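Below, in structure tokens: the form predicted on its own, a single chain.
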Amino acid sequence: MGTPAEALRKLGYPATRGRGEILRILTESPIPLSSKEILDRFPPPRPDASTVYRNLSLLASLGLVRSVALHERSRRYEVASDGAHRHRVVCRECGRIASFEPRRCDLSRFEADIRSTLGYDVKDHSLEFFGACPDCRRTENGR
């Protein structure tokens, strides 16, 4: 689709600096990110957090990012990329995520059933694993 201002224009909205910074850091990042932390990421002059989150909606809306929502209260947001994806990691301990692109992801015969049992045609999907990252391991078993 080329740049995201030029998605932006084909959509017919304007390519502003904000937009264009939120896909830039969070194209940036490995991980899906909260707005506050889109925000603290921002150069000065910071926007009010209003706007940011008026963006991610709007970017949203328009497919150019993902909303995840990894069971926590507020919801993170990553890039949202043709055919290329992540699959994430949570710590129940200490809260860190990790995000990984699985070599292989065939999830052919789960979306065959959702199909035949529901009737939805899946065009994408997010998968979160849970567990304990190795540093959580570490003081668990050095008790």
Contents of the next structure:
Protein chains: 2
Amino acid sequence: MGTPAEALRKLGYPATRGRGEILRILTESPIPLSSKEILDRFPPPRPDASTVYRNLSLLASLGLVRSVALHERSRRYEVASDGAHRHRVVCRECGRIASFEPRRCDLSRFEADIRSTLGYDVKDHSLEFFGACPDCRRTENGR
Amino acid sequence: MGTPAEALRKLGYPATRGRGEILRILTESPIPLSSKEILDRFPPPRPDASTVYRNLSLLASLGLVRSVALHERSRRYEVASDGAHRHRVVCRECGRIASFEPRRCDLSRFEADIRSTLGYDVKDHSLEFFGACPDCRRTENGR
DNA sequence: CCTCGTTTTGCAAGTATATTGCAAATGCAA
DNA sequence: TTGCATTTGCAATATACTTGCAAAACGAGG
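We have the form predicted on its own; now please give the form predicted together with the DNA.
Next comes the full complex, and the chain you just saw is listed first.
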């Protein structure tokens, strides 16, 4: 693999500043970010929000980033680095998100079932957990 | 368990027509519905959209319905019936959604890992698959 | 290094989804 | 049936995202 800029140019798209920054920002974040959060981390001069949206769509369609659906109003994005695959845990109280790489993520049994019963060819999945983060557990249990 | 109306009254909330219809509509649907889809299925007179949103929030906070996060712009909802637990498969091409009840859904290994490494107390999870539905597979493969 | 055609960006306007305040209508216990 | 708390409809507002268009940036070729 190469730098993000190389990856983009190889695919025939100019590596503009905005695209590079989005990839850098997402790479540096341990959790997926919303477009607003991405914008807030942009070093000045900040691009317009529409530019960020357009670039996120492009990068997603090229497979360089991936959108993550948590139970929120806005979408979040993370880098889709080479096979690495992540799951999320979201705190139902405070919304805190943690992201982790599964030790081994074998859902092939599900995928085989789905193919035979529903006929879908599964290419990807998304697994999120919801519960209480350490801080909120402490508060609500009273200990 | 009892009727939805009883469940609501037991929790101290009036069982209004809107609430009853929402629960009925969601119960009858094999896949989770958006607020707009719910509204469209309402027998006249249709309530205002804000009423549907308010009731969905209430029902969700009471645990009678549950929101499902697919990679879309709007939220979807399904009934949270007594332990029954569903997963979804979404077609990346046409958006078609299928829902199924897992034969056995053992993600306790994940949950134990999460508790020990991240400290979250997991109460729930959400697993979605993405791929190509039978129709779109046929079209894109050319056979 | 400069020129030129293509692609992207900023800006403004537009759309979809969701939330909120308030007065009128409804639910339901007595 | 009455009375009071709760909910509903309506209108306004907020938020997330999309789109059209002219100006600016990109980068290939000279």
